[in-house]
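Here's a solo chain for you in structure tokens, the form predicted alone.
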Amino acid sequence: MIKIILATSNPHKLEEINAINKNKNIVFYVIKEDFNPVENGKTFEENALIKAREAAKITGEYCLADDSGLCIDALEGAPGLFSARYAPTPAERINRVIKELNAVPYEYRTAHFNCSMVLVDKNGEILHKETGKIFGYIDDSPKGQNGFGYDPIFIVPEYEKTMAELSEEKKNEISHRANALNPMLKWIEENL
């Protein structure tokens, strides 16, 4: 069994995760500490690098990390790396982007989410990247009840649907943290 520390405060992420790996010969661990990095990284990939590195030096273990984020074309991909940050609570980020939207009509409302991935050893050096990637657009209303984040916004066109009305099981086929952590954990697979 191959142990690593997923570096992350957020229950919904190791949840998501845990679902995605199932069946796989990988264990995935939060950190017990309290674990609050600086992100100042330019892009998600620097962010998700703090974060994996963080995890290592406080752990000494394999460690994981992610930094996602919606990215809108019509606000100039914000909110981008400042997704968790856009304000307060989860509703009153959504909020502010249906505000931001209000006079977009639908066909500019293209978006995507994005997770980027990195891998490091138990000293901080980097093993392995992914990206990943989904692509939509934002509703002027919240619609579901699954999922996190902007996930009751994003409509997932082939579906018709936004993140949070398609079931767990159908968003953690097409996410885009299914899509940089499935190469991931083929990569873990087969290297560690």
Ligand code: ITT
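Numbering follows the first chain given and starts at 1. Only the largest set of C-alpha atoms that superpose within 1.5 Å between the two forms is called the rigid core. Bear in mind that the values here come from a model prediction, so they are computed numbers and not experimental data. Compared with the form predicted together with this ligand:
- With the core held fixed, residue 170 shows a CA shift below 2 Å between the two forms.
- Shown in the overlay between the two forms, fitted on the rigid core, is a CA shift at residue 13 smaller than 2 Å.
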The other form holds:
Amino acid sequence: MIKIILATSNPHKLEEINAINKNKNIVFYVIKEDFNPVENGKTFEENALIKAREAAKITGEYCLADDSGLCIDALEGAPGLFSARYAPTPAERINRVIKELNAVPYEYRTAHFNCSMVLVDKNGEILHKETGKIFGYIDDSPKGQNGFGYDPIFIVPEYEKTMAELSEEKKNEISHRANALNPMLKWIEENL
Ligand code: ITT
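What about the form predicted together with this ligand, after the form predicted alone?
Below is the whole assembly, all chains and molecules, this chain first.
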């Protein structure tokens, strides 16, 4: 069995990562509840590395971090790295985005979710990195109850539904997180 600590305090990420992982030999463990290192990197990848290294320092185990966010073209990539901090609550974050895109017509509301994953060893040395994305559009009002974060305003063009209207199974098949985690799991299977 391969034990990997997930360097996140976001329970939704943990849930999705466990659902995407079908390999019974790879088991993810949660880090302590108040895990909250300062994410002052300049890229998603740098922030993922900060979290992975901090978790390795605490646990002395293999650690995997996921740094993710929503990048909106008409807002020059915002909220981007600041996705978790764009406003105090998830509902306020969504409202801020809707307001900022108020005058923008649908065809210019293009966006993508990014997920950067970094796996480190017990010493914090990088073992492997993967990035996953999913492209879509931003809706003018929230729809759907599934998922978390910005899912209710992210339209997946293939289904003409927001990510929060898709089933959990479907999200975990097509998401930025799945697109990063699946090749990461393959690397782990082949190399650890
Ligand atoms: P950790 O740093 O502890 O992992 P976090 O939620 O602070 O948890 P990030 O710094 O990576 O994680 O911020 C990611 C934010 O981007 C997250 O809080 C959501 O607002 C948004 N986000 C990430 N993945 C998402 C997804 O699958 N669906 C919707 N929103 C997502």
